[in-house]
Structure formats: C-alpha cells, structure tokens
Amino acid sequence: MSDRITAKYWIETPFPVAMAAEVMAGEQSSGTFTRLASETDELRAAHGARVERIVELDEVAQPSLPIRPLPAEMRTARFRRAEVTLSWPIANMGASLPNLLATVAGNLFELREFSGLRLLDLTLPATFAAAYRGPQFGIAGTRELVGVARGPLIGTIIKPSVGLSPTQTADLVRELVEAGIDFIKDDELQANGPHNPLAERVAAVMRVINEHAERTGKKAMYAFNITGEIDEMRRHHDTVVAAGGTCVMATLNAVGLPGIAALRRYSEVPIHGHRAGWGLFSRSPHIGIDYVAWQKLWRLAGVDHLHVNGLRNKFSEPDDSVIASARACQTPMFAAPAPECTVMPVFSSAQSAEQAADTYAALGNADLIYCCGGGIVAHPGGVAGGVASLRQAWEAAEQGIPLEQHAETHTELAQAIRAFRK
C-alpha cells in the first residue's frame, strides 16, 4: 500500500482544468500565490501535493456557486467540471486526523478559481490504522452486548426530544423494554440540560433496564447522549458504565475529531455517532464532503455506530445516497493485516415497517440498527405493536416474503401498513 494520502474531488471551474488542479495542489501543500525562493524543486518533490488523475466531465454556462468577477477576456467562459485526484506524502502532516482534515478539506473550498468543489473520497495509508484505535465494538461487539446474533437491532429514539424528566424518560423506557426493544437512544438535543440532568437520567433509566434484564435475561442497549466538553464526557461516560450502561452517544460535528478520539481512548462501551449538522456538508452537490469520505474520519477516531438516514426519510437525502452511506460504513478501509474498521450503520428518520423490505433488498444484509420513533410509538397497537410490526417486517424481508402476504397472518404488521403507508 502507498504511503501517500489520496483524495478525490469533484470540481467546477472557468479555468483550464489542469491549471485549476495545480492551484489546488499548491494551496494545500507547499505553494502560495507566487513561487518563493525557499520553495525549491527538492522541497516541492518531497512535500508538494501531486495531481494524480483528471477525468473531465461536462460543462455549464453559469457557475453553480458565487464566484468573483472574471477578467474581461473570460466573461464568456464555460464552467468545466471534472473529477480530480490529488495525493500528499504522509510526512506533511503525520497520521493526524485533525491535520489530515485541514489538508484535504481546508482552504481549497474558498479558492477563487472554483465555482464548485466537493471532496468525494479518501484513501489513507495503514499508518493511520496504527495511530488510531478505530471502533472497539463495531457490528459484532454490538450484537454480542445486545444478545442479537442476526437480523437488525430494532431501536427507537426518546421523544419528545426535550422536556421529559428523568422519571418520565424511565417510564417510557420501561414500556419499550417490556415490548422487547433492542436499542434506545437519547435524542441529540437531550444531553445534560437542567430539566433532565444526565446523572439522574442514567440512574432512573438503568434501574429499569437492569431490573428487566435480571427478570428476563434481555438487556436493551441505551445510548446516553454525553456530548459535551472532553472532561465532562469522561465523567458522564464513567457514570453510564458504573450504572451498568452499555453505550454512550456523541454528536460528532459538535465534539470534533479530537473529542471522539479522546473518548475512544478510555471508553469501555460502544460509541454511538450522531451526525447532526451533516446537511451543512452534504446538501449542496456543488460544495462540501461526500459521506464516503466523511465517515472514514469518524471510524478511525473510534465510533462503533454511524447514522446514515433512512429510506423515504423526512429530510432531503435521496434513497440511493442513504444506501451508499450504509455500504461505506460496512466496507473495510485497509487491506489485511490492518483492522477492517467497519461500523454498524444506523437507519432512522420517519422509518417504520414500511421501509424494511426495501432497506434489506438495497443493502443486502441486516447488519444495522433500525431506529423508528413514530413507527413504534404511534403504532395503533401501542409500543408493543410497533416493535412486533418491525420484527415481522424484517422477518418477511429476510425470508423473501412479500410484505402484504406476511401481513395476512401478522396483525401488527397489517396495522403498521395501514397506518404508515404513504
């Protein structure tokens, strides 16, 4: 494997594509707006970014993003699009995720030569796998903790997102665990607010989960949202573990790569990675970062689960993007003997029994957490009916039985189809 870092971009520029690519390479390595005396040929050869590949695509008449006025001789220029691959020697930044991000997704988004620029993918040397711990539990470890050997983990999110007290949260959890739920998570908006302090919530919720586990042998996994300052996250992690909790959650874009890497160094339980704020990077096709590249950073930092949205979701993301994201989470990053670093994708956002068959068919496996809020709580048969309907829908999907046919002999599934079909 090469010891160079490579990054693939989509670009749009009114300038010759090869020239624009060289501007990118120079800006993100040894160059600036003019050649310096100290920027010797030897230095450029050792530390300059290289343009490895250019694939020209289409062109358009107008810029996709605002751009500075062009010189008079270029006012009628067309805006060329291309895929450009750059590479850097790892000596430029070492195996450092924060400095990697500054290199591959730094000032280049602001360069005046571009009316569109998006990071599509990253390929990293195994040095990064040696420097970072990566996921501690991943798919297999999460399954073992929850006691679910096959099929999806059926999960839900505590709603209302804010406003419940610790006691009210625990009351809802009691209903969920009695219905046989596998996984429950805090909403990303509920961390350690004055109305529901994390320590009190942990005590109330884990009392319910532990008592149910002692009585039935099934212990649901609850992802407590410990998003906060680094020292605060450590205290809250310790509170969760001391109470018998088996998962913590952090909002990735709020905590940052160093925060997740620090949490991973001492975490004794899986880290559930929430991608709140993802639309800032992804919603425009003309700027930002593709999920395929973005998720690699967080996997290396140490998360075990990553949100990928869901089919026919309530947001703007199309279904093919959701599936591509989930597949990326399950795809090894490095060749053996380096660890494969795969994580469990989390499907959520307006999910119900309705999307199970299509999700399974598109992804090709059930190594996922399937989180449904309204799909469980708003089920006509109550929480128990909602959980049952999801298990029945996934059973049908894995056995290749049409959903409506399976519903003929499964009441909860039939109720879900009537209630949630759009």
The other form holds:
There are 2 protein chains.
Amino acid sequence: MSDRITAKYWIETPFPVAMAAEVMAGEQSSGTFTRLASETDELRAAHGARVERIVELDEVAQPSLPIRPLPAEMRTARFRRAEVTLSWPIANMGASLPNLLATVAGNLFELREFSGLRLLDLTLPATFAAAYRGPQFGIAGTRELVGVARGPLIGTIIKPSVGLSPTQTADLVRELVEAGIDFIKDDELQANGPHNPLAERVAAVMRVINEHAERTGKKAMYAFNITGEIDEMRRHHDTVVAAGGTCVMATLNAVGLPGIAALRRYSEVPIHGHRAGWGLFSRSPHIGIDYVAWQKLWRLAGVDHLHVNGLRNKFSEPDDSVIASARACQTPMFAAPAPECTVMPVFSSAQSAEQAADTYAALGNADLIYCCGGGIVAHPGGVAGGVASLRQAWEAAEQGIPLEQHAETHTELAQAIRAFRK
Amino acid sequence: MSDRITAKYWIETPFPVAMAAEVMAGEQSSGTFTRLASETDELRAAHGARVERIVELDEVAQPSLPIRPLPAEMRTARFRRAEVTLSWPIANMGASLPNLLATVAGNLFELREFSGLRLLDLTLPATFAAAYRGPQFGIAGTRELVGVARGPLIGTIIKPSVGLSPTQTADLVRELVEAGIDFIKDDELQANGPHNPLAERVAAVMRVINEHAERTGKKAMYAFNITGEIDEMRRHHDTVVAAGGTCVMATLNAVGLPGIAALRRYSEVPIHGHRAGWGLFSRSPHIGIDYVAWQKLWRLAGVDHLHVNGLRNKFSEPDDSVIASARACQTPMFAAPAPECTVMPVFSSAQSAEQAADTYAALGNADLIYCCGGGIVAHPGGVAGGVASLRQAWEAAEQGIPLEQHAETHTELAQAIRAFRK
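Given the form predicted alone, state the structure of the form predicted together with another copy of the chain.
Below, the chain from earlier opens the complete complex, with every other chain and molecule after it.
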C-alpha cells in the first residue's frame, strides 16, 4: 500500500491546466511564490506534492468565481475546467486529520490562479486507520444496541427543534417508545441551552426509555446532542451513559475533527454525526468539498452515523447527491486488514412511507436510519400508526412489492398513503 | 444589554423577502417545515428566532447558486437580494460557541428557498465574554513578550513550507534572530510530521533563540505549529513552554472552536491563529461567512493573533477586504466592563517594504505582525538588511515620510527598493 495521500480536485483556471496544477502542488507543499535556494531538488523529491493525473473537461468564457484582472495578453483567455489529482508523502504531516485538512483543503482555495476549486475525493494510507480506528460501533454495533437485526432503524427528531422543557421532551418520548420506535434524536439546535439543560433532559428521557425497556425488552436509542466544549462533551457523555443512554450526537462542523476524535477515544456509545452547516461546503458548484471527501474525515475521526439528507427533501439537494452520499458512507475506506470504517447513513428531511421504495432501490440495502417527522406524529392512527406504516413501507420495499399493493393488506400503510400523498 | 444574539445575512431568493426571512427564522429555531401543534404561541414567543430588520437590495434575473425548479407560476420570478437580521434568545443555546455556530450557520445554508446566503456579522451578549474570556495576551501582551513597544512586529515564515529538518530550521532561525527579527512562525503545512517532529524542532529552535536572548536581551517570538489532536496540542504546548517558547500556533478551521477554546484554557502563551481553508468561506460572493463574523468566533475562543492576508497579496483577495479584516480584529466586541477581545492582525503573503505606508494609512496604526519572506531573505544586505529595511519602511510610514525620501538616508531601505520594486 502506498504511503502517499492523494486528493482529487475539480478546478477552473484561465491558465494552462498543467501549470495551474503545479501551482496547487507547490503552494500545498514545499513551494512558495518564488523558488528559494533552500528548496533543493532533494527536498522537493522527498516532500513536494506530485501532480498524479489531469483530466481536462470543458471550458467556459467567464470565470465562475471572482478573480483578479488578468494581464492584457490573457484578456481573451477561456476558463478551463479539469480534474486534477495530487499526492503528498505522509512524511509531510503524519497521520493527523487536522494537518491533513490544512494540506488538502488549506490555502489553495484562495489561490489567484483559480476561478473555481473543489476537493472531490481523498485516498489515505492505512496508517490513518491505525492512528484513528474509525467508528466504534458502525452499522452492526448500532443494530445490536437497538435490537434491530434487519431493515432500517425507524427514527424521528424531537420537534419543535428547540423550546420544549425536559419534561415535555420526555412526554413526547413516551409516546414514541410506546409506538415501538427504534431511534430518536435531539434537534441540532437543542444541546444544553438554559431552558432544557442536557442533564435534566437525559434524566427525564432515560427514565421513560428505561421503564419501557424493562417492561417490553425494547430499548430505543436516543441520540442526545452533546455538542459543546471538549470537557463538557465528556461530562455529558458520562451523564448519558450513567443514565443508560446508548448514543450521543455531535454537530461535526461545530465541534471540529480533533473534538470528534477526542470524543471517539472516550465514548462508550455510538456517535451520531450531524452535518449542520454542510451547505457551506456543497451549495456552490465552484468552491467547497464534496461529501465523498468530507465524510471520510469524520468516519476516520470516529462517528458511527452520518446525516445524508433524504430523497425529495425540503432542502436544495438533488436526489442523486443524497444517494451518492449514502453509498459513500457504506463504502469501505481501507482494504483488509485495516478497518472498513463504514458508517450508518441517516436519512431525514420530509421523509415518509413514500420514499422507502426509491431509497431501497437506489441504495440496495436497508442499513440506514430513517428519520421521519410528520409521517409519524401526524399519522391518522397516531404515532404507533405512523411507525407501523413506515415498517410496512420498508417491508414492501425490501420484498419488491408495490406500495399500493402492500397497503391493501396493511391498514397503517393505507392510512399513511391516504393522509400524506400529495 | 440585550440577552439576544443577532446575526446579519445577505440573501438571494425568488420568494418575497419577508417570507424567506421567516423561513430562515423558523428553520433555525422552533419551526419545522410544517407547523406542529406543539409549537405553541408561548413556545414561539420564548424561543422563536425573530426577524429584526430587512434591507432590500438589488434583483437579478438568474439564481446565483443552483436552485430547485420553481413552480410554474414563479418561472418568471426575479431573484431578490436583501440584508436580513435575525435574533435568537440566548436561552436556546446558552453561551456556547459550537451551538451558536450550529444555529447561525447551520442548516439554513441548504434551504431550498435561497439561491444565495452569506452570514455577514454577529452580535453577542456579554454572557459569551464571561463564558469564554477571549484572548489571553492580545496586542499588549504580545508586545510585552517580544519587547516591542511600538511599530509592527517584523516577522517571517519558515520556508520551504515543509521539508526542512529540525536542525535546518534552527540554522535558519539563527540567521533570523541575529538579524534582529521579532517574530517567526512555522508554515501551516509544518506541524508534527515524521520528518520534523515538533519536540525536536522546539529543542533545536529554542536553543538558538534562548542563547541569542541571553546574549542580547532580545527574545524573538516563535509560533510553533501545534495543530493536532486535543491531548497532543496540550502536550506540545507544554514542550514549547518548557523550552522557553512564547507562542503556539494552530490552524483554526482544522482544529475547531472547542479545540481552540480548550487550548486557550490551558495555554500559558499567546495562540497564533492561522486561517488556512478560509477561501472556502470567502471565495463565493453567494455562500459562506464574512470575515467580520468568522473572526469574532475565534477571538472569543481565545486566539491572540489572526491572519488577514496582506495588501497586494499573492492570493485572490482584494485590498479593501484585507483592511476590513484587520480593522475587525482591532474592533472591540463588547462594551466595558466586558473584555474587548481585540487581537493582533497578521499581515502576510508577498509583503515587503512597499506595502508598509499603504497598510499604515489604511489601518491607522501599527498594532500588527508584518510577515515577509523574500523581502527579508532575498535582501541584498542579507537577512539583517531585510529586517532593517522593513523597520525603516514602517518608520517612514508612521512618520508620514515618503518611502523614497526616507531611503535617501537609510541604506537598507534603498537597497530593498532597488532590489524588489517591480
């Protein structure tokens, strides 16, 4: 296995693509804007980034991002697009996620030679897997904790997003666990605010979940949002675990890679990774980081679940992008004997029985968490009807039975179709 | 003082601006995509985000970012731009930087109602200053440690960025400190790679700096790049301090807010904040975070120095943006008795004697670190000549003397102008 890191980029530049690629390689390794005598050939051979591959794409007449005025002889230049793959020796930064990020997604976004630059993908040597270990529970460990051997985990998000008291949250949780739900999560806006302190919420919610588990043998997984300072997250993790909780949640972009890695080394339960802020990386086609590259960083850092949005969601993301993200989460990062680091994709945002078949068909499996809001709480048969309808929709999906046909013999599914189909 | 957080955004939307602003407010507080019965009026009054102000701007015919197909009746819609100010009660998230970020820069970037959305500015209640404390050293503390009471700290960055051994680094540092330099920093690509482990670099470099300080009384500040995992940063901080070092550096976007806040609570020396990856937030005019908002988060978390690029830099950033960033760093965040949280802006990227006057004129003070590369190491009079020429350029700037006139009586400045003026 190579000891080099490779990163693939989409670029747009008015300069010859090969030259622009060399600028990227230089800026992100031994080079600076003029070659110094101390940047010897030996040093460059040992530490310089290498341009591994260039695939030229289309050209456009106008720069996609604002760019400095070009010199007179370039005023008629067209803006060339290409995929460029660079590689670095791991000797430069070691198996360190934050320093990897500073290298593959650092100053190069600002370079004047580019009117567009996106990081598309990363390939890392197995020394990263040895240094970080990746998800502790992943798909199998999560299934085991919830006691759901197959099919998706049917889940929901506590709503209103913010504003409920611990007792009101626990009341809602009671309804949900009595309905047989597998998974519940805090909203990313609800962590440890003064109106609903985490410790009080954990106590109130886990009382309900534990009582239900003792009575029925079924223990729902609740992802408590412990996003916060490093020591605070550890303290809150302990609160969750001491109360019998089986999952903690963190907003990844808000916590940072070292924060998540510290939590992973400490945690006794799965880490549910929320991607709030993701639009900043994804909304522009011309600057940012693709989910395929982004999710690898967090999987290595140690999350067990990763949000991927959902089909026909309420946001701006197209369906093919959602499926590509979910597939990425389930694709091994390393070849054996290194760990695969696969994680459970979390589907959410306007999900209901209606998207089950398409989601299953596109992904080819049900190793996922399927979070629904209205489809559960607004079901005509109540929350239990909502949960049942979703399980029925997924049974139909996995067995290849058309939804309407399955609904003929499954009341809750029929009710859901009547209530929610637009 | 208000206990509400306010955030100002630039938006672009095909919908009526007031409606779009309500969508933002709902998504980032108690709302979801349909109003639930449990989102009572009381809950909304206590926890809903409020639209404080809308300033309508221009309109464009095409969406700036890709957006879902609009319904038929909106096919001829124009895309309206506006500045929208929202506010939240601190009861929602408490004085927590990561949860603030998840609120003001979370899911809203993905909303389908927008073809552009940038966070421009933030105003925070003083409870944040109490929770975080901000920079420990700031401008005055940094000046005291280096023994430079006025004028800029003249600095440089170790180049090649990556690839030198600890001994080679120390050899370079010897030349620099003998030339009377104030400040030296590691490149953001050089942290703790196997070819130049931090502990060995600290030992080699600090031997040189300490010897020079004992002999001359002048101790240069070296910002050692300790970017890494949480425990690793603490360990490396201790290594730096034990060796007599006076500064640690971290790449902010790679470490995350809780990582920097943890370092701040632990650190005995100033934290030098590098902004590698900043282009991701700034390159698109249509998605991202303005420096004015971004730098407030890191100042609160506790950095003492913040990179702002430099005039006529090698990157894509225009000069007025650089100056606005530097001014932001020096603008108090809170009214007394809360701390101002002002930090020292760091100018770098193709800086030389040529930009001193314009930088001073635009900023109105010299409370900054001025990092030069070629202007120091490629000076005809050697490194000492380079450092002297920069001090002379800044003397001229502060005294309002034209550079050429000052050069008539200052040899090193005259040499610099002859050597570097294009």
